[in-house]
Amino acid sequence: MTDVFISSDNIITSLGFSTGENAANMLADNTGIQLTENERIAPVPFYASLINSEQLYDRFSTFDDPDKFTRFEQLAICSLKDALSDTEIDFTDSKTLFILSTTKGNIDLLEKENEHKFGRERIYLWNTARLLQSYFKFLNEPVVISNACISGVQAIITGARLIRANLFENVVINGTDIITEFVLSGFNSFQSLSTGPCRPFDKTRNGLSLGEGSGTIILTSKPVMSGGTNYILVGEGFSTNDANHISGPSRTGEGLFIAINRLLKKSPLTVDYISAHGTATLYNDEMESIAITRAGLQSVPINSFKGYWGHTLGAAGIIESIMGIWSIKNSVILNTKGYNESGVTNPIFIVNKPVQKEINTCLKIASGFGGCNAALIFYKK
């Protein structure tokens, strides 16, 4: 089987414009989820993790005219540019593929002032992917993966499989989503938003916090050293659909359990650490605890990153995978921000303070609307 290595990465959230900035803020136990007043998004204050638009504009201005691009495109380009600058691969040749992971794309073009400025066709995801392809001169037709909240994890699984099938040598993956009135009102209609910063797996949790984010991860078939003699690789990955409900997860964790179980049967690796989806909704966290226990992984350390930067939708699987990889490299499992006392029925090992330990493998799991689930493992070699 062809090995798939991690070449470089980038994370942009409310906690910073690089993976390092985000990690430093998370180590300091800072959260980007704040009470926000923005009448363009909601008539009343709300909790969310939003990226500073002025900082984004200024940063983008250092290399291009931000007025020619939407806010979504600015984020994606900034993230891609940072990750691509840190790799030696030739991403303009025929051996490289670009994948865009997003749930909503240029959703702010539904607003009339933006539609008039950029044109309605820019809202189509395929159109956005082609714009990014053209900007970075990627040769091949881009691929768009938009499968609810597992989009990012599924994009990495897809990219790794294409490399293993010898169709490409390199795959550049970007996951981006922004928060608008459309997005916030949609989640609000489900009554799924928290009244404060979200508290994954906690007894007092009462909903999720939305967040903006952009993450880029570059996969390659060429070995990439990561400090000393270690390499970080993408292992097996599986996605499933339990077809339980259009928005509610399976109460038995069936779909996620099947994805994890298939991975464990196929992979010879032992799981050292689990990066959970951990949205802080009552049903998602409970379902994850059931699936993890059914898979026999209840004693493995588990955390959720969503208390730091919220639920970033199509970017979540990318940026959370990158932080899982960061944990492997740095031998640190970060705490689950907002967690104090378990609020799930299964006694899983939720990390409530940073743990310094040798980590060789990270299992990343994700679930989303429509009953979709995914499980993916990263490892050190």
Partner chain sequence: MVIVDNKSVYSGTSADFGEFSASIYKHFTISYPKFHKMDNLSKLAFLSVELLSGSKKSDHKYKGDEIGIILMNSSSSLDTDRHHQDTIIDRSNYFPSPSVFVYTLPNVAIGEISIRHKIFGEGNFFVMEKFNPQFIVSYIQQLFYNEIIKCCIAGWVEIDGNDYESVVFLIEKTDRTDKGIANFEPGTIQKIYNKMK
Given for the second form:
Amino acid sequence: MTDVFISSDNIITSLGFSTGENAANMLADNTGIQLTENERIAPVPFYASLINSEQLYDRFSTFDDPDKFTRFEQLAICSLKDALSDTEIDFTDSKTLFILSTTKGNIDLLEKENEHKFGRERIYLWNTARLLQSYFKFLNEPVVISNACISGVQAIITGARLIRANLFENVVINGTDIITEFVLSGFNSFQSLSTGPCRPFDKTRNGLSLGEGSGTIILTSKPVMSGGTNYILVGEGFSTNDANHISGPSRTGEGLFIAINRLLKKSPLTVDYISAHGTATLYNDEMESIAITRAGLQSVPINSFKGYWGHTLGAAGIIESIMGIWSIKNSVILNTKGYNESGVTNPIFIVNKPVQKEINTCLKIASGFGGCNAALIFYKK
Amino acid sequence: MVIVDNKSVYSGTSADFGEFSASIYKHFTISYPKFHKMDNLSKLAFLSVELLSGSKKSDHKYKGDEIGIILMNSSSSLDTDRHHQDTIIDRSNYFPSPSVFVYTLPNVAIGEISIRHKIFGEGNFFVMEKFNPQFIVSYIQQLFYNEIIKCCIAGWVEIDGNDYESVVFLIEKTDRTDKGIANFEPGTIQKIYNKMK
Amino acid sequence: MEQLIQKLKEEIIVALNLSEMKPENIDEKAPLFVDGLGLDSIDALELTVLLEKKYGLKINTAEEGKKVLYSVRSMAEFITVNNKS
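Same protein, the form predicted together with its partner chain this time rather than the form predicted on its own?
The next block holds the full complex; its first chain is the one shown before.
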């Protein structure tokens, strides 16, 4: 079976424009979630982690004309450019596939002010992926993966499978979502927004904080040592459905449990650390604690990154996987920002201060609307 | 028009998707009140699978986690996205609806089918410009090859206003000598798709 | 009150797309959730939108929500009480 290596990555959030900048801010316990007043997004102030548009514009101006691109495209291009510059692989031949992971893409083009700026076709997700494909001269037709909040994890699972099946040698994956009035009003109608910065797994948690993010991860069948003297590899991954409700997580954690359990059965690896979905809604975190306990992983250290950069939707699975990999490379498990006292009924090992230890494997889990769940493992060799 | 196993089984009279889908629901005496709560993409996917499983009865042959659902389209959930946008366009009449917003994700259609048929297995929603038999076949073949699923509901479910089309397949591992069963190959499913055009 | 109940039933059927339901099929005293009409969490949120949109009334806590959205009658009582004050 072909091994799948990680060659390079990038994270852009309100905490920085590279994986390193993000990690440094997270180590310093900084959060990007702030009380924000933005009339274009919501009539009242709200907590969110938003990327500074002027900073993004200025950064983009150093290599291209930002006015030709939407905000979403600027972000995805910045992230892809950084990750692609960090590897020597040639991605312009037929052996490379580009996958875009997003829930809403250029959704702000539905707004009246933006409707006519970029033409009617620009909002279609396949078209956004096409634009990114031609910008970076990828040869093959790109694929968009849109599976709610598991999109990013699902994109990595899919990319790794396509490489293992020898259909492609390299898969470049970008996950991006922006926070607009569309997204904020919807989550607000679900009464799922936190009244302050979100507090994953905490007793006082009362909802999620939305965040903007773009992440790029490059998978390849060529052995490249991206973890110092180690290879970082993508292991088994599975997705499942709760078959229970289209918005509410399963009370028994059924779908997530099946995904984790299947992974544990198929993979010879033991789990050293879990990067949770941990949105900080009452039901999600409770459901995760149940599924993890059912899978027998309750004593494995687990954290959520949502307290640092919020819920970044289609980018979440990508940037949180990258931080999981960062943890393997740096032998550190980061604190669960916002967490103080357990507010889930099953006792699980929630990390509340940075832990220094050798980590060989990281299990990434995610769940989302539509009842979907995913579990994926990364490891070093 | 509805075609099942190469036979035309129903022709509607209305071009309006709401009326057409309601008439299919009625004609085939489907009883599933949740259907009326779905958005148009989910209705289209639901009806396609409903008529498919009615003809194949595979529900009891496999365990829920042995069945996968892989769907693809080109407009994602844009049809419902526009609907949600309409509810927030006017700040003096600002009532975003949770039951609309939940459908602004295309994979919710997979969730609806999963709930209906108790399917727990692999789900994935792909967006590409056009129906891409090559991609969908190679993706599903590796799912079978790696024994991730034993049965798969897959297809192209596209709706953008009153432009809609749906082709859904049920894929199983079977004896090659079975008569009348098409092989799951790009050429074969492209032909089936072309018939609809 | 009886008029309001009738009107609410019609509004609920439209708001929740209960197309196979008629107002007379809804027992105004029966619980709306789990048993009775068998509504779910999205329906509950949709009913709070309905109360705000049509009657300008907000439900402030989850506890209050449970009481108000118990049945069509409890919704009607909530509207009557709050519209008077």
